[in-house]
Every structure is written in C-alpha cells, then in structure tokens.
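In the block that follows, a single chain appears as structure tokens, in the form predicted alone.
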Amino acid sequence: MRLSHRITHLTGGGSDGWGVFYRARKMIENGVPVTELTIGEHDIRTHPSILEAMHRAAMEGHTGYAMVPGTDSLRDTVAARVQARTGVPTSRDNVLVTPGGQAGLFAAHHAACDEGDAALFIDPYYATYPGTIRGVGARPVAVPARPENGFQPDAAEIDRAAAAHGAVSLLINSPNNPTGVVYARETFESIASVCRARGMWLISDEVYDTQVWEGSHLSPRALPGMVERTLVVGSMSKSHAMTGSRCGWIVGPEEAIAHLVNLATHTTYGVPGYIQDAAVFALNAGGRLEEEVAAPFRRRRRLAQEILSRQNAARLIPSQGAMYLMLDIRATGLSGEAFAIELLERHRIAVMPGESFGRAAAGHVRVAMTIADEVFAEALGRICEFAASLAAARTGA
C-alpha cells in the first residue's frame, strides 16, 4: 500500500543526521564500551519529591482523562511563572498543556502554517526542526547562524529569506541547541523587527531558560509587539529532569490557543492529571530544584573552559547556556561527521557532529555534559588530544 509522501519525507527524504549515535548505541547493544556525550538525557534522574507527587496525585485517582487544554492548577501556575519572568500580563487563557515541547512545537506550527506555507528556523538546529515544519505540510527554510558571528542569527538574513519564501512563521531556540549560544537582546530586538515589518509568527522554543550561565534570558513575547504574533514552547523536561514525563506548554493569543485546544481534542486529547499534579508541585518547589538540575551542567562547563584554553585544536564556542558545548574542530581538516566517526572508532567517544544540525555548524560537533564530572573531564581531554594529533599531522607540525 501507497504511505503518503508527508510520512516518508518527513527527513526530507533523506538521514535524520544521527547515524553516528546510532552507530555508537549498536556498539553498546554489542558490549563495546562507549563513553557517550550525545543527547540531552540528564545523568540525574526526576527528583524522588516530584514523583512522591506524581504518586501521590495517581493514588487519589487522577488517572482519568483531564482537561484538554491542560489542569486549571497547571495552567495557572505556568500562567504565573511567565508572567513572573517576562513582565507580560499572562492568564490561564494563553497556556495549552502539550505531552512535551516537542507536541508543542509541532502543535505552534500548525496555528502558524497553512499546507505548502513557508516556516523559517535557524541552521544550526535541533534535529526535529525541519521534520516538525514538513509534517504540518508547511516547508521548511534554514536561514544560517554564522560561526564568525557567534552563531548570533543575522537579521539582514533572516529577512532576505522571507521576503524570497514569503515566509509565515520563524523558528528561534535560546539559550540554543546545539551551540549553547544565548541569543543577545539586540539578536532579539532585530528578529521582532523582521517579524513585524513582514508580518510573520514567532515560535520561540524556551526549554532550556532555566540553564543559562552567562546573561540572562529574554523571552521575546515581552517584547514591543511581539505578545500578539510570539507562540512561546517551554517544557519541564530540562528544567527538572522529567524528560520522561511529557509535559510541556504552549504560551500564546488566547484566540491562538482557543484554536490549539481544538487541536489537541483531535490529536493528543490532552496530558495525564497525576503528570500535572507532579508538574504543579515541581514548579511551586521553585529555583530550588531547578539550580539542583543545572548545577551538573554549570559544574562540567567550568571545567571544560578549564581544559579546552589548554590547546587550539578543538575550540570552543562560547558557552553561554544549555547542556551542550559546541565545539570547532576545523583546525583537523575533518568535517564534524568525520571527526565523530573516528572519535568513536579509535576512542570509544561518542559526539554528535555538527553536521547533524544544519550546514552552519559543519567542521563542528556537540558535547553533551551528562556524564559524571570525571568521566567527562577524561572523555574532553582525550578528545582535544586526538584533535591536536589530527591538527598536528595536517600541518606537520
């Protein structure tokens, strides 16, 4: 039987771009070793008190169906918390509860996307990004953040692109995945621009906003005109571990999210209560288990500063947030795949190449800091020794 083209093109019709994490789990599968610094999987697990309240909440049978849009109780505190941070008037009206960001980026396009519609977002990229916009039926344009620059997105660029696509929507991450790079408020201020000048939806995807460790987060719904026309994506899956537990949000237009409730009736049909409940409690809990969570990843990126300013081959992106370090290995001669692959066959160290986020970030790869702080601290010297060999034979030095 004929699948339809969305469905076996959701890639693009090609690699996902994983293919070295695949490789480096199939060696685990066959009992090789690996030391794997790849996705965004804390090494902490849900802190014991949010699943007491997640069983607490299942025990007093909150295992029905709950509301679509999501618990009073959640969308309320979520409400809150936005509003807390941003400055920006925010009501239970202008929250959805999606089963994770993911849902939630997916569900953001379809509110901003009509089938064949154009949806920019910034090469590099999480992996998800193009095939979330194709499975809406709109079409997917990368528009490069620039090493030179910092990987800052540009605006010049991103409106020469839809004024080319004549693009709808736009597609921004900070504090970013893959390059760790927090985006500057005159980053922010000059895509706001560019969005309301041409008339465009912003999708911001925020989950990382709890870990940022140089600056501070800006979320541009608070900016001059951008409340009306900026769908914001947050989740608890960063912010306190609960990666498994599916729970994320939608903040936008309380028509805009009337519309996504219908949505959600139709495909999700909502997030199970006692995940919630154990969300509600989380949140009230406050930065303290918030920092419990980020301070594995604040630890590990000081030493990683520490041992990177030893050498040159492997260089390092500035880290300003996120669980991830980005780091530039073209003084190797390899691109970030190659690199990878041979990291991997050679030093049983598994990275994921920049490759594997868009074009911008190729002669790249990223660095998941979620692995104990010693093992990561021998994993990053091994791999900057293997760069400088690689360097070193380049030049022959």
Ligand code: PMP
Given for the second form:
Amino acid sequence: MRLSHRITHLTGGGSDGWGVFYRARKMIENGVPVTELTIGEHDIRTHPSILEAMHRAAMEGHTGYAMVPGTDSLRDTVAARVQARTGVPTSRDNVLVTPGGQAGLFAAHHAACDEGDAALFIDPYYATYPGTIRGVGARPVAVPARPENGFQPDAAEIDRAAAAHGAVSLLINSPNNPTGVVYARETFESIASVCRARGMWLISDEVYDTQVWEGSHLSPRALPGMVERTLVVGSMSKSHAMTGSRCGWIVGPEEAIAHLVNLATHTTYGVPGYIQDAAVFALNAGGRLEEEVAAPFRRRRRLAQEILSRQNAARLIPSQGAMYLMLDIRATGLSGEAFAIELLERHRIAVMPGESFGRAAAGHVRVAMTIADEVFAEALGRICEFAASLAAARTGA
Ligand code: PMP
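Right, and the form predicted together with this ligand of this protein, after the form predicted alone?
Time for the whole complex; same chain goes first.
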C-alpha cells in the first residue's frame, strides 16, 4: 500500500548521523565494554517521593481519562511557576499539558505553520527538530549558529533566512542541546526584534531551564511585544529526571492554547492523571529537588573544565547549561564523525559527532555528562590524550 509522503519523508532520508551511536550499542551487545557519553538522560532515576505521589494518585483512582488540556491543578502550578520566573501574568488558560516536550514541539508547530510554510530552526539542533517540522507539513529551514560566535544565533542571519523563505516561525533552544550554550540577553533581544518585525512566531524550547551553570535562564516570552507571539515548550523530563513519564507543556496566548486543546483532543487525548498529580507534587517540592537532579551535571562540568584546561587539542565550547559539553576537535584535522569512529574503535569511548546535530557543529563532538564522575573524568582524560596525539601527528610535532 502507498504510504503518505509526509510519513515516509519525515526524517528527511540520508545518513542521520547516528551511526556511531548504533555501532557502540552493537559493541556493547557483543560484550565489548564501551564508555557511553552519548545519552541525553540522567544516570539517576525519578526521585522515590515523586513515584510515591504517582502511586498515591493512581490508588486514589486518578486512572481514568484526565482533562484533555491538563488537570486544573497542574495547569495552575505551571502557570504560577512561569509567572514567578518571568513576571508575565500567566493563567491556566495559557497552559496546555502535553505528553512531554516533544509533543509540545509538534503541537506548537501545528499552531504556527500551515502546509508548505517555512519554519526556521537553529543549527546545531536537537535531532528531532526538522522531522517535527516536516511532521506538520511545514518546510524546515536551518539557520546556522556559528562556532566563531560561540554558537550564539545571529539575528542578521535569521532575518535573511526569514526574508528569503517568507518564514512563519523560528524555533530556538536555550540552554542548548547539543552545544551547552545559554543564549545571551542580547541574542534573545535581537531574535525577538526579528520575530516582531517579520510577524513570526517564536517557539522557545526551554526544557533545560533548570540546568544553567553560568548566568541565568531568560524566557523570551518575557521580552516586550513577545507574549502574543511566543510558544514556550517545557517539560518535567530534564528538571525532575522524569523522562519516561512523558509530561510537558506549552505556554502561549489563550487563543493558541484553546485551538491546541482541540489538537490534543484529536491526537493524544491528554496525559495520565496520576502522572500529572506526580508532576504537581514534584513542582511543589521546590528548588532543592531540582538542584539534586542538576547537581551531578554541575559537578561533572567543573571536572571537565579542569581536565580540558590542561591541553588545547580538544577545546571546550564555553559550557553554560544543559547536560552536554561540545568539544571543538578541529585541531586534530578530523571531522567530528571520523574522530568519534576512531575514538570508539581505538579507545572504546562513544561520543556523538557534531555533524549529527547539523552542519554548524562539523569538526566538533558532543559529550553527555551522564555517567559516574570517575568514569567520566577518566574518559575525558583519554579523549584529550587521543586528540593531542592526532594534533601532534598532524603538525609533525
Ligand atoms: N528539546 C530538547 C532540546 C531535548 O533535548 C529533548 C529531549 N532530549 C526534548 C526537547 C524532548 O524532551 P521530552 O519530550 O522528554 O520532554
């Protein structure tokens, strides 16, 4: 039977850049010990107190259909949290609860884009972005954030792409996966001004907003003239180690949320009530729990800074947030992909090639800080030695 073009072309075809990841998985299956620095998931599990809240809610009968837009209590809790953090008046009518941030990204593009519309996103990017945009029938257009600008997006380039393609939306992500960069206030302000001038939606993926190591998180919804054109995507996945619970949200203008509730009715039909109750418990548990989840990454980032500062063959992109480090390995003369393959074959360490996240990250590799400190530090030391030996061979030193 013929399948739709939309579904068969969702991923865009060609190499998806996950070859190293699958090769590492195969080696592990075959009993080869591999240090995996590829996975964007905590090495801790959901806190038992959250699981107890989930269990309690289920035992109390919250196992039927939940309200499609989200329970009043979770929508109110998210609204209050967003308002406290941004100063922007926010009520439950500005909130749609979604099965994770990913469903939020999909829904947000549904709200912003019609069939065939151009939707901008920043490269390097989280792997699902172009497919998510294609999934709503829109056309993904990558705008590079360049290493020479510290991977901060450039508003002039965004503006040129918006004009050239007549784009209707721009998707951004700070703190950023894969670069670990947090956008500067000036970056947000200049992006916001392009969105206002071009009449574009800004879709702001803020799923790493509790993992900021330097500076502070800024939500562009708080900038002048942005509340009516910004759709913020949030999630419990990263902040509370609840990746498997599939609980996230979109915060946006009431009218957009009202239409998005219709989309939810015709797609997901909401998020389980006991999961939402657990999310309310977790969000009300306060900053201590969030800091407990973020602490291992904060610690490992410091370890990495120390280890990487002793050499210059693998250069650390200033790491300001999220659970990843981006290393510039161009001094070795290899592409990110070739470096990652060699590192896996010779040293049994798996990292993600920068090229997996777009062209702008060529010659880089992404290191996830998601393994125990000692193993992490040891692997980083070996990556540095390997990069140094390649760089030395290249220069004949
Ligand atoms: N955005 C980014 C940048 C991510 O890295 C991820 C998950 N890795 C997501 C969104 C989706 O997260 P979830 O659906 O688990 O909330």
